Every structure is written in structure tokens, then in C-alpha cells.
Amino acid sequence: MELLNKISVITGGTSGIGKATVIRFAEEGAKVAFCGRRSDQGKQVEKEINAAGYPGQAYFFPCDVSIEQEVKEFAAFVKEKLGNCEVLFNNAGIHLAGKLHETPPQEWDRIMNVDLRGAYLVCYYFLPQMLEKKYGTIINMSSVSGLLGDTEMVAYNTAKGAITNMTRCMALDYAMDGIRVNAVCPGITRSEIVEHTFTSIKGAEEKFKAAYPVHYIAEAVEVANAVVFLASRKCDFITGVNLPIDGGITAHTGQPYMGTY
């Protein structure tokens, strides 16, 4: 078991990649505290995981990562209930489409408050626990959209681009403290938001499959598996990496395929 008894924290853990990672951490023996805004859903996930007989255990705490006081209380809960955090997966995030002139200031602020400031706040309140322990690993949630540009997604891409470089800076700043910082950069992955896109926009799923070299949509557990790897002691020499989990899409120049020459 890669994470046996590791005190782990996952934000946005009630659905999608977050939930899949809570499950994988519990399978690997971690003591995992996870948060989310939807209390009923969080309590149900906690109940399901703890009833499954995994070697690890899950603990839900209601928290909106964009609200500083709630993040502060979440960090205090983890320290009191489990001890100092050793593994942090900064997963919580929201998505927003639109060109810049179509993005009202309040919507811009909303995505920055969750996707970027939320990650900052969580790191700010949990890093002291890792510094006290002289050990820790942080995995931030970026995206292929934090590595390259997309059309009509300027706010989301800006937030994820900031996470990408924040990851590099943190890796440099905390290397001598025994703390590694990396990020995962998923491509298209099945989630509530993605499934809504597929059902509301005709042909969307087929277009995404065609765009990716592997021609399929990733399952949440495929990203969760990468998070488990980055959290494990098998990769103590890996820090400052923004890892694409993208079916090869960022390997492509974007030029059209012209068939056999």
C-alpha cells in the first residue's frame, strides 16, 4: 500500500476526480480528510468509503475553499482529528466558458476565487503543518488548459495557467523543507460538468474523442492513479512537474492530418 497511514487532504472530494482520488487513497491505506460544499453528498461519500472495508479511512468536512475562515477551520479539523497533513491534493475547482468581453467581472472573480485563490488558501493553511513535520507532498490540480490555450475559455485558462506556475515556484521554495510540489494536468475526463456538456451540445463527445490521439474520454480514476503515484515515496525526486494526463493531445502541433503521403 503506497499511502499506508499517510495523513492526506483532498479538496473537492465529493464527485468526479476528487471522489475517485478519495477512494484510491483509502484503497492505499491513507487517513484521508476531504472537503466539499455539498454536505449531504460528502457525508454519503464518507459513509460509502468507510463501509467498503478499505485499509484506509475517510473523514468529510464541509468547506468552500474560496472562503478563508472555512479553509482555516478545515485545517484545524485535520490537525486535531488526524495530525499534521502529509499529503495535499488541491483538487477543488469550477469551470467557466466565454471570451473575455463575454465574462462579467463577477464571473471572472468567482473562478479566480475558487480555482486560484482557493488553492492558495488551502496551501497557506496546510503548509505550516508540513513545515512542522519537515515532510509533505502537494499535488495541485491544473489542466491541459493551464499548459496551452483554448478558444472561449479565457478565465479558466488564466486560473489554471497561474496554478501551473505557482506549482513551479512552490517546488523551488519548499524543496529544502522536505516538501515536494507537483501538479496534474488532465485532458478531457468524465465528470458532472463534462457529461452535462456532452448531453447539452450535440456531437460534443464525438468531437472530443476525435481530437484526442487515443480517441477516448479518460475516466476519473485514471487521473486519481497519477495522484497516488505523485503522493507516494516512489517519486521523492520528482518536484516542480506539471504532468499532462491527456491522451497525447498536448503532443500534437494541431496541424491537420492529410492522410498517407
Second form
Amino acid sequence: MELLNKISVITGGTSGIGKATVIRFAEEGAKVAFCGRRSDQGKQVEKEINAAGYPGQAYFFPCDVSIEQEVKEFAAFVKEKLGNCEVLFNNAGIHLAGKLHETPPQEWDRIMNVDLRGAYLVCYYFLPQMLEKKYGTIINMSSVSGLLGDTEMVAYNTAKGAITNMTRCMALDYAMDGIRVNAVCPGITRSEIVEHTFTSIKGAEEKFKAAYPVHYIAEAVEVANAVVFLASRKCDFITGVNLPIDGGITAHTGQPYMGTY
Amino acid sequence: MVIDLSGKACLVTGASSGIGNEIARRLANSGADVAVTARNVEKLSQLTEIINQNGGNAIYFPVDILNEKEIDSCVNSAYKKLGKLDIIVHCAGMTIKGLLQDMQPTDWDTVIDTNLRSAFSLARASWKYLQRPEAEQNAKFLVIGSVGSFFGIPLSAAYCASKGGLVQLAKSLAVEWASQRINVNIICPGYIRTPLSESVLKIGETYQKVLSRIPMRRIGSTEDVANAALFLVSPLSDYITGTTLNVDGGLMNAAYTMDN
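Moving on from the form predicted on its own, kindly provide the form predicted together with the partner chain as a structure.
After this comes the whole thing, all chains and molecules, with the earlier chain placed first.
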């Protein structure tokens, strides 16, 4: 077991990649505190995971990462209940589509508050615990959209681009404190929101499959596996990395294949 | 996250020493059958002996990586002996140091061919064995780049050109082979203690200079690289292809580091 008794924190753990990672961490023996905005769903997920008989344990705490006081309380809860946090997966995030002139300031602020400032706040309140321990590993949730541009997703890509560079800078700042900082950069990954997009927009799933060189869409557990790897002692020399889990899409220039000519 | 590679058949080039040697042993420890290649017969036979004594299954093929025919026949023989090929790890690499203007064209060719052309030949020879139908687990083709894939290194133009080329080779192969379920990735180690780097690192002043540029302030071990390699050849990374993974203590993100 890669994370036996590791005191771990996962934000946005009630669904999607976050939930898949809570499960993988529990399988690896970790004590996982996870948060989310939806209390009922969080408690349900907590119950479900703890009933499954994994070697680890899950603890839900209701918290919106964009609200400073709630993050502060979450950090205090973890410290009191489990001890100093050793593994932090900064997963919580929202998505927003649209060109810049179609993005009103309050929507711009909303995504920056959750995706970027939320990640900052969580780091801000959990880092003292890692510094006290002189050990820790942080995995931020970036995206392929944090590495390259997308059409009509300017606010999201801006927030994720900032996460990519925040990851690099944090890696440098804490390299000598025993704290590694990396990010995962998933491409499209199956989740409730993505499935909803596929059912509501005709042909969307086929278009996405066609765009990805592997021609299939990742399951959440494929991202969770990479998070487990980055959280483990298997990569003690790896820090400042933004790791794509993207079926090859960022390896591609995007030029069409015209057949052999 | 136990990486279990039982039943997998692997081929590792550059296995006589350093990173290749470590990766070969770790693949065997994880249950895989391993074919190892390099030029040095003695070292290869030592390596296979160690693996087989520890309950693993290893065979070796001495190969001159500059010789395409030898690569072809090595890949074919490995396939025949092991019954299949699931994982290729290309670690063979070398450098000849010198200022570019003083470098003999034959030396340039030797470095480029050993590091880069060999990957092309290996990919060409192994492709027919690596394609996978959907019902089977993905095949993996992993190459080893370098800090020189992205940064210039003095007296190492040919080395850096070859390692930079490997990154783009890996990306292009990843895109071409994605639908055949062959993952292609590249690990770019920073400074790792190996026989190749030892000559550079044993010079006291250079060692201090190098160390001062690494945010973690330590030279990596071959274990550090092998851990990443195991992840990238395992089914845990099936959606990761065309990716560069730096194993470098933060080196390649640092414009400069903090004073001690």
C-alpha cells in the first residue's frame, strides 16, 4: 500500500475525479479527509467508501474552497481529527465557457475565486501543517487547458494556466522543506458534468473522441492513478511537474491527417 | 499502488549500466520477463545472472545499437524467446564532449545515431509486435531523454540535439500509434548518479555548480528514474501518451534557486 496511514486531504471529493481519488487513496490505506459544497452527497460518499472495507478511512467535511473561513475550519478539522496533513490534492474546480467579451466580471471573478484563489487558500491553510512536519506532497488540479489554449474558454484556461505556474513556483519555494508540488493535467475525463454535456449536445462525445489521438475518453480512475503516483514516495525526486493525462492530445500539433502523401 | 507486471515481456536497451540497468532489474522484480541489450556481454551476463538468481526471468542479446540489422534481429529474437513483447524501454545513450567547431563529423554521427537513430530503428523493428486490439492491455514504448532535451549544455551540442529530437520523436510516435494502443512517453531525468554523469559530477567545482541549480539540492538516483519508468509502463498510465515526465528535483522549472 502506497499511502498507508498517510494523512491526506482532497478538495472537491464528492464526485468525478475527486471522488475517484478518495476511493483510490482509501484503497492505498490513507486517512482521507475530503470536502465538498454538497453536504448530503459528501456524507453519502463518506458512508459508501467506509462501508466498502478499504484499508483506509474517509472523512467528509463540508467546505466551499472559495470561502476563506470554511477552508480555515477544514484545515483545523483535519489537524484536530487526523493530525498534520501530509498529502494534499487540490482538486476542487468549476468550468466556464465563453469568449472574453461574453464573460461578465462577476462570472470571471467566480471562476477565479474557485479554481485559482480556492487552490491558493487551501495551500495557504494547509502548508503550515506540512512545514511543521517538514514533509508533504501537494498535487494541484491543472488541466490540458492549463498548458495550451482552447476556443471560447478564456476564463477557465486563464485560471488553469495560473495553476500550472503556481505549481512550478511552489515547487521551487518548498524544495528544501521536504514538500513536493506537482500538478495533474487531465484532458476530457468522464464525470457527471461531462456525461451531461454528452447527452445535451448532440455529437459532442464523437467529436471529443475524434480529437484525442487514443480515440477514447478517460475514466476518472485513470487520473486518480496518476495522483496516487505523484502522492507516493515513488517520486521523491519529482517536483514542479505538470503531468498530462490526456490520451496524447497535447503531443499533437492539431494538424489534420491527410493520409500518406 | 503495487505495480505488477507479471506476464509482461519487456526489452530494455542500454541495460549494462546506469538507468537502463536499474530499470531492467526493477521490471524483473515487478514480475516481468526481461530481455536486456547493450554492447558489453560481460555486464549483460552479470545482470541476467543477478535477475535469474533472484527468481526473475532475464535473457540477454549483445547489440551494437548503431547497427540497424542487429537491432532488428535482437527485437525478433526477444519476441521469439519471450513469446511476445509488451514493453520497450530505450535507455541506450552516450556523449562525446567537445566544442562543436572542433567536433569530427564522425563523432557527431556516433552521438546522434546512438541516442536518436537507435530509437527510430527500435521503434521500426518493434512496432509489428506492439499493436494491441482493444480487448488486450496497452503496449508501452518508453524512451529516456535528458535535461539536455530542453536546455543547452556546454560541449554537448550533439548530445542535446539527439535528446531534444527524442522528445519530438516520442510525441509524434504517440500520435501515430495512439489508435493501435501503444503508449509512447519520455522521461527526462535531471542530474542522476550514473557512470555517464559520474565523470562530470566528480569534478568538485562542477558538482557544486550543478547542485546549486537543483531546487532539492540533491543528485537523483537511478531508483528515482526507475520508479517513474515503472509507472509509465504499467496499466496505471494507460491514458498518458506523448508526455514528458521530468525526474529532476525541480531543476527544469528553476530560472535560479534560493540561496542556502
